[in-house]
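Take a look at this single chain, the form predicted on its own, given in structure tokens.
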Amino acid sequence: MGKGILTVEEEVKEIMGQLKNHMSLNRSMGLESPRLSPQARAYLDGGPSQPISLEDLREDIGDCRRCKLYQDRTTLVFGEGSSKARLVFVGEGPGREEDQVGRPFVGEAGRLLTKIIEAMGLSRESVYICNVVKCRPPKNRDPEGDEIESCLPFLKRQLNLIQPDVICALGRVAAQALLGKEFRITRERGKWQSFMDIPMMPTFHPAYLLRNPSAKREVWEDIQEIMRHLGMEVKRDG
């Protein structure tokens, strides 16, 4: 017996479910799939009720109690720039400045931060960063797994809701998150990688920079590797 007359909205999950079957045997076979809009990405990661933005998707956050690090933390931070931002930034975690304000980078990392993205001749408007988890682990230790296992699925749908063309992975921490604990930073740095089918550049935490000031040569490299990619022009040094 057939199913008979769907309803629009069943119309609509049927074909959408069509869609990501279409998707996964794409993958499963290395064949490249369309880029999707926040929309569409919305109903295949789950349906309709999924936040359609980046407000959206804070209200859904809401008071998050989803890990432990909700007990020692003062203030979430979310994230914060352009909702279609070319170029996200992705650190660890806030700090205890970040953890004070609800802004992500605004210590003296942060302020280093700000000059790599000025230096690029963008703002802090015009691009997006964030974090791996949102809540600042105590004293500044790296987040356990467990914590970002419940944190890295709200950064994927920043990034869904974003559709930046580049990812730049800021730091071990941040790297390994999203490429694996095989990761090593100071020998793959610097090298394109891919998360979530969106180019990524790892390049070393602005920390590591105020400690080992000898390695921002490389990072500003990494940093005209990123240019390149975006088509902005790219002075030579000196």
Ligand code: URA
The other form holds:
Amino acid sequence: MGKGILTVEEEVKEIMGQLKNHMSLNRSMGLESPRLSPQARAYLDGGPSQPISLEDLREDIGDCRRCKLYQDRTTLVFGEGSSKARLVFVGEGPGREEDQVGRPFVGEAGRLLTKIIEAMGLSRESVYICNVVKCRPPKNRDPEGDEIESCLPFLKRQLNLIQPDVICALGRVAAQALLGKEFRITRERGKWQSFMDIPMMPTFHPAYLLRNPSAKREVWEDIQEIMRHLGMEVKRDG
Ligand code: URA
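Alternative state: the form predicted together with uracil, after the form predicted on its own:
Then the entire complex follows, led off by the chain already shown.
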């Protein structure tokens, strides 16, 4: 489609896209980037008050090639659920099945996550489910630092648009991407944290539960804590 006359919003998007490319080129050449105003930095980092929807954001990501993960992916997995969700689950990145169908948590671990959500008395449609990186790391390896760095602005923008009351970080990789490398999931799961000023509960990843079913009890405790925070009725058994 020809560009024609752009709306102000389209023009801003285009300029910011050019700025982003310019900055990443600078970075790749070891050059310093221009100093940005707080507003421009907020726009690039997914800061406050961007008047766009999740659908616009998906469009912004486009056929993403911002990091090397695009080379092996089949489908970019943006995330799904309610744009008004009070609870957002954040996993690490799509696996094989997710990569095939373009939806998060649809494999075996995803089926377990769905059971957990339903045990809470919720549905997948009423929460929001997404990942730290939106493209499958080859052979399901952990996403690398530069891949997380490229993708994190989009997760921040998702959270900014949804404004949930609680984030549940699933597993070490997601928790460390949001809280820093020092975070220890075995020691610190179940303790309230904060990301972008949103209360965040880190718990074990459902894939870990498939390998260690005895950890389900701890995850259910963490989930009950989330339910209490959301003012939901807490059932005794999951
Ligand atoms: N594991 C994740 O972390 N995310 C998915 O979407 C699927 C499996």
